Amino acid sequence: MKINVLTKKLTSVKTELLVIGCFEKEKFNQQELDKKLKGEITKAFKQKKFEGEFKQFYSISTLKSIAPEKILLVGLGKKKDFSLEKLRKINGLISKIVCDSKIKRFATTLSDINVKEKLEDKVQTITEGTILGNYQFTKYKTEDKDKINELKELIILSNNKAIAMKGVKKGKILAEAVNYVRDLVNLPPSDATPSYLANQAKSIAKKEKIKIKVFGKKELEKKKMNAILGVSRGSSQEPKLIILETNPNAKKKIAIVGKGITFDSGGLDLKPSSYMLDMKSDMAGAATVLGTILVVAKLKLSVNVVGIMAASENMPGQSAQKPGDIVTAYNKKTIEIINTDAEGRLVLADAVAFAEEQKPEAIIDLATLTGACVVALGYSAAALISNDDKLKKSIKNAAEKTAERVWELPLWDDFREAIKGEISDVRNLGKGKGYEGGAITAATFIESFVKKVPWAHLDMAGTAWFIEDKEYSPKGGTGYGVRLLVELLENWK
């Protein structure tokens, strides 16, 4: 999508649609426009057809009295309740409305609404909301492709083009990376294999001049990363550990680690078919790491980011890992396999242990790890579990700024006791029936593979994949976590 910033008067912009934002119970201040439309806007307010309530929309035809063909009044709600997230949601909805109306080009005045937020931030948010709301996954559509409408151009009207363009640039980089992650997560598992993820990483590394290493089965065997290898045993697809590194000369180094189970059947502890259908999304953590690395490189952030993607399938083939097996992980810790469907924590065990060897200031892992997280938090927030208060605070601040929400769960010794093994060092499922405090015991298992480095775990099982459309997030892959991580890395202290 092309995005331009113009300083023209709104009545002279040639466009199919002009979007104007209005706060609830505030007087409409575009008197010249209303006059040219013969009082149609004032009439809409007087007749209470439009009152500026949040998510309220009202369309007016200009009948060629001005350059725009139509006006869309957009309700922003009460001014005191305004936030950038509400602006992002409104622009996501506008994008969908425009698309459904077969409009290909529209202009907006929303960057000039009179609120305390900076112009650059408002424009960035408008850009993000529009691009994210316009997302459609159409790669495999062969019929009626001519009926699929995509926006071609967004015109942002602003009095300060230079500052506005900064917001456009950053917003576009972020939103396009999020949509790239959505594409990866939405791909069928027959296409998005561990090798496919590795090739995508190589392509990005080459284009953005990023350091990359890819460990295949032979390298993983040589390094004795048996937790990853164990998960992959039932699959014909070769596992991969993908390591990307940006800005290696920077003083500050952060490791981000993503679970990349490209399809999770549950292994021999087979999932019910209804739960298996969306398990192509079980690599969303790894996809988020790749999308974040892409943004870090494009924005040239002054931090050394090591992105690690642990990619494998979890299948019930004839050599599949069995309940009761014991594997020795990369850090020499032994693991009893209680349930083969608790596989994400296994690939992360080797990956975080390897990440710690890179000597980062902190490790953050992301994973669609547990159904227990969805039970606890639904689709509204990722679970945050960490061994470091400063790191927790930084992640919470980034989540608040980006509206990619997190909710802290405790990390108590009770949970550490629950994953202690009887015939091994640790077990991959908590004691009891296995589901008690499931999101926490899973995170505690991962923590046991980190020795000294500040560590945080984000269980994004409910936020990485939506079962219905939201304002700027579609059904399916959401791209959750990219904006949060970039905000965190950009302000790392």
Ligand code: BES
Second form
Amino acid sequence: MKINVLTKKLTSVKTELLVIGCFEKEKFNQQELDKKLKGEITKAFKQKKFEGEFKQFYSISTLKSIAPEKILLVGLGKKKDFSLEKLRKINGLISKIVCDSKIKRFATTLSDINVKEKLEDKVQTITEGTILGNYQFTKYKTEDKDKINELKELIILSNNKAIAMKGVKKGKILAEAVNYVRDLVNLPPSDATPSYLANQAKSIAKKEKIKIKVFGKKELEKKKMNAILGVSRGSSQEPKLIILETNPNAKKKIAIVGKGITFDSGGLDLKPSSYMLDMKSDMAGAATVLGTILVVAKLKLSVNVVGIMAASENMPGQSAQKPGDIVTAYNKKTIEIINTDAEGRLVLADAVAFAEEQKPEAIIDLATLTGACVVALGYSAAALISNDDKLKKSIKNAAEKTAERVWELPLWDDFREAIKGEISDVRNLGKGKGYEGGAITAATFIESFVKKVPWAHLDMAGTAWFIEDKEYSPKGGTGYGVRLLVELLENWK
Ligand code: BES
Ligand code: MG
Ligand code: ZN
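Coords for the form predicted together with the ligand, given the form predicted alone:
In what comes next, the whole complex appears, and the chain from above leads the way.
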């Protein structure tokens, strides 16, 4: 989508549709426009057809009285409740409404709303909301292609073009990376295999001049990364540990590690079919790592980010790992496999141990790790579990800023007790019934593979995949985490 900034007067922009925002119970301040429209706007307010309530929409045809053909009044709610997230949501909705009306180009004045937020931030948010809300996964559609409308251009009206363009540029890079992650997550699992992810990473690395290494089965065997190898044993697809690195000479080094299970059947502890259906999304953590690395490169952030994607299928083939098996992980700890469906923590065990060897200041892992996380927090927040208060605080701040919620869960000794092994060092499922405090036991298991570096874990099982449309996230892959991580890395101290 093209996004341009114009300094024109709103009445003279040639466009099919012009968006104008109104706060609830605030005086409408476009008197000149209202006059040109013969009082249609004040009439709408008087007749209570439009009152500026959040998410209220009202369209008026201009009958050629001004250059725009239609005006779309958009309710922004009460001014005191305004936030950039609300602006993002509204623009996601506008994007959908406009797209459904088969309009290809439209203009907006929302960058001009009178709030305390900076112009650059408002424009960035409008850009994000519009591009994210317009996302459609159409790659596999061959019929009725003409029925698919796509927005081609957004015109943002602002009298400070230079500053507004900065917001456009950043918003575009971020939103397009989020949509890229959504594409990866939405791809059918037999297409988005570990090798496919490796090839995607390679092509991004080449284009953005990022260092990359890919360990296939042979290298993983040589390095004795048996936890990830164990998970992949039931599959015909080779596992891949993909390591990307931006700015190797920068002072600050941070590792981000993503769970990349390209399909989680559960392994021999096979999932029931209704739980298995969406398990192509089990690589969302790894996709988010790749999307984040892409943005770090494009925005030229001066941080040394090591991005690690732990990619494998979890299948019940004839060589599959069995409940009761014991594997020796990369760091030499032995793990008893109690349940083959608790595979994410296994691939991450090797990946975080490898990450720590790279001597980063911190490790952040992202994973669609547990159904228990979805039970606890629904689709509204990722679970945040960490061994370091400062890191926790920075992640919470970043999440607040990008409105990608995190909610802290505790790391307590009780849980460390629950994963102690009887005949091995650790077990991949808590004692007891196995699912009590499931999101925490899973995180505690990963923690046991971290020696001493500050580490944080984001369980995004509920936030990476939506089962229904939200304002700027259509159902399917959400691309959760990219904006949050970029915000975090950008402000790393
Ligand atoms: N990939 C799943 C977790 C998941 C569930 C992600 C729902 C997204 C939505 C994970 O590998 C898994 O299977 N976890 C098990 C763990 C159990 C065996 C302790 C679960 O949560 O049921
Ligand atoms: Mg599983
Ligand atoms: Zn899984």
